[in-house]
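Take a look at this one chain, the form predicted on its own, written out in C-alpha cells.
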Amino acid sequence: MVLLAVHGGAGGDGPWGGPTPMDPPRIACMEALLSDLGPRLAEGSISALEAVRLAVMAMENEPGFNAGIGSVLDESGSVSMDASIMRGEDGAAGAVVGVRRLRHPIEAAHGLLQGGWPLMLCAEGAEDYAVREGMNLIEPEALVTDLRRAQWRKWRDARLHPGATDEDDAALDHDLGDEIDGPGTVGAVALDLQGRLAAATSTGGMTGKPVGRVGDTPVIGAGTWADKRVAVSCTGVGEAYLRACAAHEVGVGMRTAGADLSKVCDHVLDLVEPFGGRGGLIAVSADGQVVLPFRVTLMYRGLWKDGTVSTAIGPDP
C-alpha cells in the first residue's frame, strides 16, 4: 500500500459557497503533484520522506496558497515563513522558523532533517544556514503577491485581529467579518513501498500575526509528526494545537493494536476545540489507513491512492 495526501489549509464558518476565481490553480496544483508523485512513490524511486519534501514544495511555488511565495504577510507587512518535517521511521525531524529570505523553507527543513543536528533553527540563523548549504535566498519582496498586499491593507484598516482577512479572494469580493481565522498552511503525509512515513509542513502564519509569532506548524508534535505507527500535518488555529500537542496525540492513539484513526483524529480534534481550535488535519497510517478530516467550512485537500489521484475543497458528499 502506498499513499500520498496534502491539504492547502482549513477555514471558515457556515455553509461552503462554492469556489472561488483563486481556486482552479490550487486544486491544479495538487492534482499535478500528486499526479507526478504517487506514480513514483508506487514505483519505489522515490521515499515517503522524499513524496513530503517535494510536495510540499510544489505547494510553495503556488501564489493562492500561505506558504513560500503568497504567504500572508505580518503586522509589519513582511513575509515570515515556518516549517517542519518528520522521517518515522527513526523520529528524525528539522524545522525552521521565522525565515523571510528562503524561496523554500521546507528545503531549509529538511537540510536541518538530514543533517541530524541541530533539530530547528530561527530567522537570520535559518538563513545563514541554507545559504551555507547552497540554497539560494531571495528577495523578502518576491514572495508578496498582490491578493496578501490588498488582505494585509484590509486588515490593517480595519484593525482586524490576525488572519481576519486570510480567507478573502483576489478580488475581495466578499467580507468574512472579523471571526475568521484563515487557511492555508500546506502539508503532506506519506507512506512508501516499504511501509516507511513521514510528514512535511509549511505556512506563512496569519496575516497581521505579531513579528515573532510561532504557531504550530514548526513544532514537532503540534502541527507535524511521523513514527513507526502514523504521519500527521495539522492546519487550523495554531496555538490551539500547540496547546493540544495536536499531532503528537495522534501518534498516541494510534499505539494501541488495531486502532482506527479516523476515531483517533476524531478524538484529537475535539481536544483541540476548547482551546478556540479551528481547522483540521491529514494522517496515513503504516497499516493503510488514511483519513482527512476537518471541523471547519472547506479544507483543501488531495489524495493519491491505488493509481487513482481525488482532490475536494468543501464538505465530502
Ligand code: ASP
The other form holds:
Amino acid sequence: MVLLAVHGGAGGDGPWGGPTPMDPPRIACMEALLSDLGPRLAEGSISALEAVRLAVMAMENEPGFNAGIGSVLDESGSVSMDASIMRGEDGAAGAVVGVRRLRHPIEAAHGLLQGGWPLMLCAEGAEDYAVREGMNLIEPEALVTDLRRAQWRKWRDARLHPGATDEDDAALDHDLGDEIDGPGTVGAVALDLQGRLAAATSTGGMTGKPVGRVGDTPVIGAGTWADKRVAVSCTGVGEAYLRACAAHEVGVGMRTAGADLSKVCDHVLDLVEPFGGRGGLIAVSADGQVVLPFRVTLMYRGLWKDGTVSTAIGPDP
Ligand code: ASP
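Show the same protein again, this time as the form predicted in complex with the named molecule rather than the form predicted on its own.
Below: every chain and molecule of the assembly, starting with the one above.
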C-alpha cells in the first residue's frame, strides 16, 4: 500500500460558499503533483521522504498557496517563511524559521535533515546555510504577489492593534473576506513501498503576524511529525497546535496496537480546540490508514491512493 496526501491550508467559519475563481490553479497544482508523484511512489522510484519534499516544493511554487511564492505578509508587510520535514524510520528532521530569501524553504529544511546536525536554523543563519548548500537566494519581493499585498492592506486597514498576538485576534488568511480570499500553509504525508513514512509542512504563517512570530509549522511535534507508525502535517492557528504538541500527539495515539487513525486525529483536534485552535491535519499510517480531518469551513486537500487522485476543498459530501 502506497499513499500520498497533501493539504493547502485550512480556515474559515460558517458554511462553505463553493469554489472561488482562484481555486482552479490550486486544485490543478495538487492534481498535477499527485498524478506525477503517486505513480513514482508506487513503482518505488521515490521514497516517502522524496515524495513529501517534492510535493511541498510544487505547492511552494503555486502562488495561490501560502508558502514560497504567494506567502502572506507579516505586520511589516514582508514575507517570512517557516518549514519542516521529518523521516519516520529514524526520526531524522530538519526545519527553517523566519526565512525571507529562499524560493523553497522546504529544500533547506530537507538539507538540514540530510546533514543530521543542526536540526533547525533561523533567518539569515538558515539562508547562509542554504547558500553553502548550493541554493540560490532571491529578492524577498519576488515572493510577494498582488493578492497578498491586497490582503495585507485589508488587514492593516481593519486592525486597531497591529501586532497583537492574542489568538482571537490572529487572523487566518482565509478569514479576511470573500473577495480577497487566500488559503494557507501547505503540507504532505506519504507512505512508500518499503512501508516508510515522511511528513513535510511549509508556510508564510498568518497575515499581519508580528515580526519574528513563529507558528507550529517549523516545530517538530507541533506542525509536523513522522515515526514508524504515522506521518502528520497540520494547518491552522499555530499557537494552538504548538500548545497541544498536536502532530506528536497523533504519534502517541498510534502507539496502541490497532489504533484507529481517524479516532486518534479527532481526539487530537479536540485537544487543539480549547487552545483556540481552528484548522485541520492530514495523516497516513504504516498500516495504510489515511485521514484528512478539519474543523473549519474548508481545507484544500488531495490524495493519491490505489492509482486514483482525488481533491476537495469544502466539507466531505
Ligand atoms: N499553522 C500556520 C501558522 O500558524 C498557519 C496555517 O496553517 O494556516 O503559521
